[in-house]
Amino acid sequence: MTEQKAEKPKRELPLSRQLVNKQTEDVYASAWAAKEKGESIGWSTAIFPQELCETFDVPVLYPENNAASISARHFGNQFIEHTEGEMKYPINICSYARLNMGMADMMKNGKFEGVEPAMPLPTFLCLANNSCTQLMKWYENLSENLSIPIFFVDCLFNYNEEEPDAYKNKYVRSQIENNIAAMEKFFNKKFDWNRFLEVQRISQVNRKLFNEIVALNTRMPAPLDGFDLFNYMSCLVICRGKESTTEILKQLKKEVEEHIANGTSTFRGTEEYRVHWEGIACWPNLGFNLKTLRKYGVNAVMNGYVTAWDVAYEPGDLNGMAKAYQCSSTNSFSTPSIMDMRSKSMKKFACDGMLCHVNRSCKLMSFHIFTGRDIIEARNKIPIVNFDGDQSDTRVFSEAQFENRLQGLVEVMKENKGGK
């Protein structure tokens, strides 16, 4: 008889993670409840002014966040295949878009068999192009296919990265104001400006809390496995204006400070090397990435992607809010500016190297890597390696290549530390 190996008991999630899971479940449940009542439901890009729908108290879900969750659960291929097959879209567009458009089309036509987490079809869309211009075509497709309107904020690119001129802030502010007026008609609700101010205040408390938590990982060894930060991004993406996020982040900060006081860490291994992970996670391959990093004693203590939701402004200042949404995403800046931010961050977090995800779905972010790594190598004097991958499409990533590239990075980092 073949002996069966006993399954290892799963580690209990920290309270902060349990709260994140509960928050996400509640957000999806609220959207499904609205669906059953025939009420409005939105789908939104990740860095659209979330303060608007939060003020109207209308449920909104986020296809980028949803695609990441579905991909991490290995349910995404069926939707990507549908988009490339029946819908005849090419492989070279964003895999988040392929996954989401395929899912929407299958739901519309009764071919959807259900995955978790499943989003109800929306009655409206919220779109801002500050993080990616391909979002416009993605959402135009959804609008056409589902016959629903788009509330759009066109965020201007600052080619010379100057302080945005007054007319640019006025242009974005006018769109926010026009969207508020249009939403009042669409939702048949008056906009509560006092509630709006409170949502702004909560949003700023939450972004500040998250930044403080990220900064705690400058400690050596780091109190957090850097990949843990991916688990809390949803708080800022889908719930930045909610008090539930404040409670989650306060709890997380408490847990991290306890790790610091006790000399412990969520990194399950010995932190021999600290690296900056550049780019979005390979969600379908997250487990392999994590195990392989731990195997070689590498903690990805910092990632510029998890700080992309730092939309900073003074509550009540609509001009400041308009400016913040224009300049919130690294995709609104030049390669030298982005690499300057990365260089400073890697010095602050004492990184020994940089591991760059050449994401086939995110051409602009990958372009920065190829043209900007020379800047980092010259300034920080640390080794950098690239590996091929994708945020949702499993066909691009190679486990062998990832481990091989990581081995090479570790060899150079070890040599730089004197071979110890």
Contents of the next structure:
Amino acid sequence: MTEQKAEKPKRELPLSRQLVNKQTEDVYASAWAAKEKGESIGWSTAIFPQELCETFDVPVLYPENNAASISARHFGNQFIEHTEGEMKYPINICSYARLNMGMADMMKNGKFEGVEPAMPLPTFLCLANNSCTQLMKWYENLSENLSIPIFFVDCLFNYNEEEPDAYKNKYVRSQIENNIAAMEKFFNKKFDWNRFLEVQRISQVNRKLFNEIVALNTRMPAPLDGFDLFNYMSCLVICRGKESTTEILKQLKKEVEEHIANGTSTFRGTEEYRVHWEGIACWPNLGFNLKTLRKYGVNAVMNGYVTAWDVAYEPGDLNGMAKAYQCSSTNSFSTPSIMDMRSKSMKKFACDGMLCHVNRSCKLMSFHIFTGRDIIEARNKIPIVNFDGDQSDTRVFSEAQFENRLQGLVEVMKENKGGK
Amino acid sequence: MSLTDILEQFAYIANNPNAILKKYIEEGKDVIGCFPIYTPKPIIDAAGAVPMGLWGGRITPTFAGKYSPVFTCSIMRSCLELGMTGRYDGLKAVIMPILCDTFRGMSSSWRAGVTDIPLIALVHPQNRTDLGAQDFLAQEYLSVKLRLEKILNREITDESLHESIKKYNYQNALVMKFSKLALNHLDVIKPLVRHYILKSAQFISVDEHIRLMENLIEELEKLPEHVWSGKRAYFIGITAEPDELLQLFDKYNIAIVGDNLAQESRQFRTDYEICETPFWSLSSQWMHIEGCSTVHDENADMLEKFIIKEAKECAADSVVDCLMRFCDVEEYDYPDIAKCCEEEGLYCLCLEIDQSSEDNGQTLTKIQSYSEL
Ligand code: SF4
Ligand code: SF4
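Let's compare: the form predicted alone is above, so bring in the form predicted together with its partner chain.
Everything in the complex follows now, all chains and molecules, and the chain you saw is the first one.
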């Protein structure tokens, strides 16, 4: 008799999640179809004005998002090893870059045995440095290795807390316009300004819907496990200008409203504490983090990362769009600006504490955590703990340290709640 | 002044920035700290103030950890530490070009940790082929001028800006002339000596550095040519420090024949165009910079090509990459540089630079193996 292992019954994913998976599959499939036909395929940084390629109807994939998926499936190490070994890149650069540059090089040299999800090699790159400067270096290296051009929107860092001066906006807008002209030549297609307006409109509908859903998590207890937001974020990253995202988000909103009406939540367990999660998820350790948070009754109801795609402007207003791209992402702002947003958000979401991922890959996010601590402690009077991790490099995160730090946070939160 | 006296002066200046800062303050001069790599120094000079480079120091930071993660490059960690512990007291302001992620973070860390020295930040346009880029930078430099005027409570005129721009171009010409001349006197211009000469420009006024350079060139021109028979290295990276590192090269009979170091030649290679308005002149420099890890170039292989061309021009047999630990912009460039050097028959040596930790002996081994080739 063969021994049989009792398989845990898999929970059926909610319809919204099934739609997300389907959407992702479709996006990858259309890129592979373009590859088959020898057409243009782009790789883009996560907060590039996607409205341009969407209007041109050219498929675009997103290496940061792809690296996150590959890391969450624990397939990342082979690529990271290739980058650090054969390609000789130092270990200190962002692990998304290490993963992606390694994958691109292995694909180029036919050393690639397939991975899920696999991106076809691009024929052009779209680069916006609003998330960080490393992206610029990463894309320079891709461009050189693959001999392909970059469409670049330099977004400028907002070092002051005031509104950016008009001359900054003028430069960012000029780049968007010049990129449109350059893309027209490269794709050999005319840019359809009416379609552009439509894409802008859809993008605004989508970001507003996402904001509304996130805001529903201010309810106590929250209808969503905050980590779920990471799963839906990809719609805004890879399909912000598509109607399929509108559908998904409408469905999700419906599901969340049902949870509210029924007094249920996707958070498994009792929500005893609500925390703000600062930084990117540790993708390879997502399961462990989730399980450990639940174990202590902690729902990370909100995180700053998922709001990075809230690129808000009036459709038809190119200046406004330029400004929105200049002013998106945690990493395009000074620490006081970011912490002002965080402080307000933590009040709105009634957070009892702040759990900060000191991400070895992401210097700037880590800087914000170090320098922002005083600001949050003074304004919100809640405990803050840091833990070390990385979004893709599995060598940094320690389960023991994470649990230990979380325990410390819980103890203080408990005390603050009068020991209950 | 004899050659020995001149070289001693360079060495003193390069090794005692703090004493020089104090001296300027005692003389009633305004001093403005300049973070690496590209601060518009003519604006400071035109204001009658002295620009002083901030390049950290050989310390083990203890306070800086409050506002910066451990994986910050040691230059910025030590700058922050020196600021937080009062070593930069007396600076009227600091100017910080946001060239990398560390600077993005540091701009807020500085403001949090060093509350009594105001920070003037600026950002350079990286998409230099865009028609709006130079216009933007001219405005950004104008904004630096306005912020500086407010702090110093004095007007900076266009005339004085034009004058200062000319001085900096002249300084560039002198340094470039010296670099060439030094190739005939590698017995005198040893690695450490060369480093002091170039680094000293960071800590004294442009007028003083010009005077010293003129004297140096005059004295060098009097010397008979020396034919160097040892190895010839071309240095790249942010800084080639500490002194012991360069002494090792000397010990193994290796000369530095040229460099693309951020602290040294990168400071002097690109002139300001002479234009009608001073801000157009000032911004023109950035538009023409070649071969720098912190400046995006449309031609992805520009940096390697630049390094190879320069190294060959000064007949180098190796490229020594002084790779600053945690400096991601430089770290991204290293593999392609190493590959290109190999293809071009140049030996490539990578040395990890960290101001706050002692070398573990690896550097010596690498230099030894190179010298034995
Ligand atoms: S994780 Fe940080 S460093 Fe890496 S690409 Fe994203 S923003 Fe840049
Ligand atoms: S990371 Fe590199 S470029 Fe940035 S401040 Fe440090 S040494 Fe300079």
